[in-house]
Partner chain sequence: MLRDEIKEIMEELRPDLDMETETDLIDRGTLDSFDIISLVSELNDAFDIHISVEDLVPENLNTLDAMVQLVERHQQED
Amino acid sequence: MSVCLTDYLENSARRFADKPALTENGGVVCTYRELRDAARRAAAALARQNVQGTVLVMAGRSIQAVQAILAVLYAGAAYAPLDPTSPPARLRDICAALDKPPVLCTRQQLARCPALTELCGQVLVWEELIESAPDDALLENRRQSVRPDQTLCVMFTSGSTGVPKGVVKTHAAMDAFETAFISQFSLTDRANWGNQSPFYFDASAKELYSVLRTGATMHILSTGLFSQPLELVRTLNALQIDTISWVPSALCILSRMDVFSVEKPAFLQRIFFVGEVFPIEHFRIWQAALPDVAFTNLYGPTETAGIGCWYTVPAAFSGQVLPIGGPLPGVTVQLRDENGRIIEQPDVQGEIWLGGETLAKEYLNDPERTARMFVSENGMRFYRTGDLAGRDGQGLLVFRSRADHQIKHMGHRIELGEIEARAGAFPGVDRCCCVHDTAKERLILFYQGAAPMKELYIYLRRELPRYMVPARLVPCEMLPCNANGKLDRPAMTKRAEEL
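Could you give me the structure of that single chain in the form predicted together with the partner chain?
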């Protein structure tokens, strides 16, 4: 029988029935037995309503979001998690990409977003689903139907044309990743995870399935805690959290506010950071404050399940850039030149190609892009990441830059073109250019035209996810261009740094 990730929960619910699987806001607890029961109850209702394909799941930072995701999987379907506070334009685009999908949401989420009824094929209300009777035979039947290449989830990521693109991942790929990840880092049921990545964010999947498979506990930290760093550290200590996997932007909140001079996280043993480059001066503040903690850099694009490369930083690390290291077991990583040839020389930069069982299956409804980015060679599939890297003196991979205008901001990957396409559609924006000011870690949009700044900002907040909304909008008489008439991005990046 092929793998299905609900097996993780089945096994852990047998071994650790009364142990907390998830907690929320420090107080609310969901044991493994409760998690399994709620998910299976809702799953039976989904199966009886013959829900199939990919279900849009409104997934906030809550126990309910995990229960809903697992319910969809128990019902033999796949999920596409979405931020319940997504702006209307994003919701519209994603529903269109999924072709009027069924949507699973709470009553409150539906009340806040009545458009779901129009945009989605079938509206499945959580409170109604969990009231229905369980049906073990029906779910067993659904479990048996799971194929080896069954879709687990569709994760949406920024697209340069202005429309988000869906990445399709399978159960088998996520399982291959978890097998390698758990064994590489000796993760066990004793771990107490402090979850920062919301469940609509790709980075949360590796953490969620590690927890479910090992039978560990995940404490879901509320968004508000990250606005109150001292309260956040006190919460980590009260919950005795020992393992975290956060984006560097979140870690930097603590180092920037010098919270360690007042209180330190006393129980942390392992810190994974993922999603973007950890600025070295902030890393050093963390390392100095917590010398006994293992710090591990994880690297992997959305197009793989979990991550592909890792690097645990030694105490004596003195470099200026944290390497992304080398591959997890089972992952192949190569540097390729512009013609796709493998680079053997140690000091030559190239594009990272990832290969192996953990790769995503495809881009949703986009065979042309899939064929371009996922290539097969001698029986192995590779994904061309577009990330340029070199090797340091020890042969470790070091990320250098992107081959395009994709950037990382607040741990999210963003195509600057998507922001420009949205802003350019606003009346009174004749031309615009979005740049990433890495020194201050902010996005700046320069625009030409009569659009009032306040109205443009309000429009962008409605059209784009929070992390893509520029911190500053700067009206310009004329955007600088180079000799070929193309936007002079380097000039604008320099100007952004001077703002």
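Hand over the structure of the form predicted on its own; the form predicted together with the partner chain is what we had up.
Chain only, nothing else included.
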């Protein structure tokens, strides 16, 4: 078993030296040899400057971002990827959490954000590092010093208090996940991945390390393509992309615009979707257009190295909600009640607990939250996800809602996700978000799509108990998403307060 994840690149560079590891916007190509050499040159410079701990990496969607991440790992340090367009307040919070970390950025990024000089302990400029001479002996010493439980990366996610929380992941956890993931889905060097997730987004790590370990190729797709659906499909075909792992909101861009009636992704063989619920109406459009493609629903919070559960959807699937299925090999999945007792009954909902070697190490600088959410029991460590699920008639897990989306309304306990699931099954509802307006004690459903409001309301009255029927339906041209492509619920809550 590999201890340091740079071994992935070393092995692939030996096997596939001149093969493209990465391409950017379908043009710029970086081979495995070039990726290895660039990362090692920059790493030697970092090691000479005795860079340690966690390095903040301004990780735009580029080949250079991947090179920078790998350079930090080769130097024996950990990385915390950050969106270069992050607002100043978020940047300040993250730098404070990391205690004025070194920052690795380009000259252009530094010019756009001069505050980095003040907020970070050391500014490392990529264009200077990449010109450095290699030092194999120095880097080998750094590699030998990396322990399995050493921090690989710190991923910052939105916190309930408004302050980003850092999730600390280790080399061993990521390696355990990749071993199971690659084996489960028979991933090989022949895959052509089409990258959609930014490298500061947690989901991108599973894709990146799968590519590096197998010797596959990753095509970094331009963000602009996702506002040009037909051009996006044509790019997938031009690059012969056969594997994608996208958030459902990105997939819905194509199904919403009826692109498949003009051109279909001809080379796709495997579609992973992750991060949020895939609206069933849009899923059916994709499956009807590409009946021979394997569609797999992945489930896993940031507090794991990758995913905990998966479900490959059969062609004959006729349900209204896609299950998240069963556990990845090596992962233990349990449903627990409010008192932490294991739920055995098939028709009882509970909180998902994940256990195994792929869990994150801790929350950065937050031992209280770590102790509350990561618990040990009978020799196994579990993470309490806060996600509520039940089991269907086949014993498959079906995500229901977030525990923190559970509300009290008119004396009843209500899960907003249940209302959204019902509304999302109505023809013409592409996406929806139910909000509890506590000031006026009412439920408001925002929805995106062509569904007639009156007919949707009649449907919801028929499908839901009276106390769960939204008092107001608000059609929207587009529901807002956050930087990770997920529904921006705080923005919707604010909008509800303004109605």
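Remember, predicted model here, so these are calculated numbers, not experimental data. Numbering follows the first chain given and starts at 1. Between two forms, the rigid core is the largest collection of C-alphas that superpose within 1.5 Å.
A.B. asks: Once you overlay the rigid core, does the Cα of Val29 travel 2 Å or further between the two forms?
C.D. replies: No, its C-alpha moves less than 2 Å.
A.B. asks: Cα of Cys433 displaced 2 Å or more between the two forms, core superposed?
C.D. replies: Comparing the forms between the two forms, which are aligned on their rigid core, Cys433 does shift its C-alpha by 2 Å or more.
A.B. asks: Core aligned, does the CA of Leu335 move at least 2 Å between the two forms?
C.D. replies: No, Leu335 moves less than 2 Å.
A.B. asks: After superposing on the rigid core, what is the C-alpha displacement of Tyr457 between the two forms, in Å?
C.D. replies: With the cores aligned, its C-alpha sits 30.4 Å away.
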